[in-house]
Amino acid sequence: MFDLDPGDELALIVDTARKLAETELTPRMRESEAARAVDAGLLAAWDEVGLAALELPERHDGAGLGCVARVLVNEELAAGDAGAALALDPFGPALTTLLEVGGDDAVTALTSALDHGASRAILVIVDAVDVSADTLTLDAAWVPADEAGAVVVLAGSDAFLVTEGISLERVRGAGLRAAGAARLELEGASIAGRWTDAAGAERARARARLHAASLLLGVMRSACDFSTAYSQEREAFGKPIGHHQALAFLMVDMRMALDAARLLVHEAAWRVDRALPCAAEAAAAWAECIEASRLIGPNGVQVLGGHGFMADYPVEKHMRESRALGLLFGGYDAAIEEAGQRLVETDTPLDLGQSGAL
């Protein structure tokens, strides 16, 4: 049965992530945005709690926890600052991609390439890539990073690791500014490792989408929470604006969209951890999160009216972050196409109810 109770150990980890977000990420979010990076204090706090090794197998000195743990922690971190959450994590979904496709050897190659968290790994998912001999050529218009010690490219059934010849040209970027923004170019870059596994690649794409989806959940939750609180303080026509029916209904719609998206993400993550088919479920959850963000982001701003566009309030940032996150890993179009294709192939509904929980 699909159990929503995280258990004492995981609940403690999630609480640690929540406190880190509330005490470190949120208070410094504008500072991190301006610097396009997180400061040394945040890095020290991150290293102390050890959340980067959450999905790293125990045999690699990690916590060995699964996808459910990652999505729960990601939501808490992103509720503080999604860009900083990306900047702090040296592995991101690049780790789980190599774990699924290449196993221990691939994970060792990645961890050896990174200098103890001083640099990050970037994951790029494409349909095909230009490979010649032992080199790889790729041009990605935008990645949320200003620098990287490794690039993992997932193309079809193949995962490639590149550690040299990485060119990142900084661009302005609208959302996730604390993580940076750059155009990534690999021009005949040497391939440090290549692994092939069709089933593993399918699971890797699912986990990458759930990684991004859980960050989006955190951003949407913050947008809902702040706009709701504001609506109880701001008055118009003699009462709080949240007591006016039209606005009250809108905020209920926002919260319903968030909760529905979260259930799909948790269900798909649960399936990943139990080695059940998960590709279509993860794609559907990712598409639902993006669709929900299109409601929540702009309307979080709308609740505040003209104030919503001012940097004095965080909702304009929430809208930018949700738009940027929704572009990752093929975005909405790729997710809905894969989910739909699997429906056609199997001629059955997505198996979201097998656990009996929904």
Second form
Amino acid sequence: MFDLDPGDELALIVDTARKLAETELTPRMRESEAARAVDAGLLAAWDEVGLAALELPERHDGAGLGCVARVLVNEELAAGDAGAALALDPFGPALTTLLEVGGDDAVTALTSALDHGASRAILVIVDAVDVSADTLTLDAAWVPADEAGAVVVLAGSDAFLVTEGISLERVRGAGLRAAGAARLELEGASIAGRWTDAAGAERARARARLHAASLLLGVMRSACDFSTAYSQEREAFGKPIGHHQALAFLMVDMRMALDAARLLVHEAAWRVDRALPCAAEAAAAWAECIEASRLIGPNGVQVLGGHGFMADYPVEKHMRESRALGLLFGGYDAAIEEAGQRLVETDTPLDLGQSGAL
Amino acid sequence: MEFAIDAAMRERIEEAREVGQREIRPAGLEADRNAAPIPVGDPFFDRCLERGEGRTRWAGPNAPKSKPRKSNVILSLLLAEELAYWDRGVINATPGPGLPEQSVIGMGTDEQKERFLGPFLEPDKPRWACFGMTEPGAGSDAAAIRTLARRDGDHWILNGAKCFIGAASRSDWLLIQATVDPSKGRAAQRAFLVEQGTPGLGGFKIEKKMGLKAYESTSFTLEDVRLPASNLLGGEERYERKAGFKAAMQTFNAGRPVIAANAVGIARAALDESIRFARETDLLGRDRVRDRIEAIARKVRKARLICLRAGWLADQQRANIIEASMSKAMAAQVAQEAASMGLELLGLVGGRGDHLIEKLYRDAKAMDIVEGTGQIQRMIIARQLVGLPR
Ligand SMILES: Cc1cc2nc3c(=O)[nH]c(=O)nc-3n(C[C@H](O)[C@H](O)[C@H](O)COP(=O)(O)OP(=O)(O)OC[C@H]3O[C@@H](n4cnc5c(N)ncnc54)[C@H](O)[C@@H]3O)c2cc1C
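Compare with the form predicted on its own: the form predicted in complex with its partner chain:
To see the whole picture, the full complex is given below, headed by that same chain.
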């Protein structure tokens, strides 16, 4: 039956993530941004709640949860601080990529690479990659990281794991600075593992997009919540600014955009977990999130007027970070390309009841 | 009908372009990297003076009373676009009597013009002035400001707080909007000329802004600031004729199409940078990229025309309330969208935080906030269009 409740077990996990975000991530948001890192206290709090290794299979001592769990948790964490959410998670969508394309072996290769004290794995998605013999060359203008113990490259049907020769040159970063910001260069870096699976790669791309999309949902939710709450407190012309229709309806449009994007993300994530076709749906959900962020990011600032333009409030950070997040993993263009391509493969793509899914 | 601009205008635009490219753009990028306003002693400001900037439009005490020159708002809008194309923040950092100049010229007594604008006739060094209306508790609703002006014999005593005031800490004097009775709204407002260094004026805090970092936006407090009656703009009689609030709003009125033109400049910069990037990376052949560039270009053109219409009406001495507000409401949004689309075109390069379009994306946001937010502009239009009640 159609049911939007996450179920008790997942609700508990989501609640844990929300509490962590509220008590640890949000209060340190500016600190983490300035430090380009999360501090030891935050890392300790993170370790305590056990949200790491969410999708790592149980046989690898992980929680073995799926995509729905991931998107729900990501939204909560990113509502606190999207940069910190990236910084705290050592695997990110690099893990699901290897899981989908390479399976157990690939996951083992990744976990053991990160064991050696190195912090995070970075996922880069490209159309094609320059491979010769057993080395790989790649230049990514921006990754939200200052350091990486492993790089996973998803190109076409191939997933590559690189653990050595990773060069990261720091840049300022438009946002998400808590996770760092760098240009990533692999110059003939030796390939530690290569796996090929067309269907797996498709699912991997879907999961990566949903990963980023759910972080974006969190940032947008924060922008909506913060500005809406502010609009009840701040008065102009004798009443709360939120009671002026010109502003009220803008906030209503922001909320509608957020809710609709979230449902698309959830449905696509559910498809991933049920092993249903999910590529077009995930791409569409990602595109919808990016579209929503074009509205919500700048207007979160707008609701606060001049105050929104100042670093004293979080909405300017939401505006920058929602825009930056939307550039990851091929961004909008690659997403609508993929969603559109799949759409034209059938005549009636949105028929009700096909294969039991909407 | 004529959509061309004449040779004299083109020449002025050419001059602005030359300075923009050589001086303004680099100064803006550097301020953004430093995340701090261009410092007061920076040689950039000396060069501004050398170019003849930083001076008042007031003709001086002994100027013959000539007929006012024919206005050329169109030219000022074209220049506002061109200069903001190179850097909107740096334009606001430029020395001069700035926002309050028009109020002092229009309403000041002869003595006030001489005292406050005189030093800007042939400035010996970069000098600034600023206009302080906004307060922590009141921005859009300018009638609700709380800075209190109390009469004390032949003096006035000011108490209150202001925020986001451009160039406040470096200004020779500040035109401060205050009220003699907060319960009486606009009618009770007065504008005061407060000299820097007057005891009680202090607590300057330069805000950390998302964009437009080249100029300072500053908060400060007024604690028992004691002013001679001669510092009341226009003198006492003026207010007996109830001109207080209107004086301030006049400053804003003149500003709307200028802000709109600034926004058009920002949008055009985003367009050009997008094309440059697409060309350099061989993306111009892709439909999706070209569609986006076409959309940005169309937005820039419509915003520019809407903006010039407001200016043309002003030059014709015809009412332009709707058009002025429309220009600002539209152009501000166009600037935001153009920069946002440009960032998408850059892809990961946009995330690096060191590309001009990324800066434009942050700078543009203020265009929908300053001198009447987009919502306020829509209210103004709606009052005219559908009789929206106040
Ligand atoms: C970079 C920068 C430079 C500035 N420089 C100066 C300066 O030099 N001098 C100066 O005096 N001020 C300056 N300001 C202040 C600026 O004029 C105010 O920020 C602006 O007027 C908005 O006021 P506010 O910030 O208090 O927002 P608010 O008035 O609190 O508005 C908050 C939100 O409520 C909305 N709102 C308010 N009333 C209504 C309504 N009736 N209907 C619908 N929506 C409504 C607004 O549109 C906005 O979205 C500057 C601001 C910035 C960002």
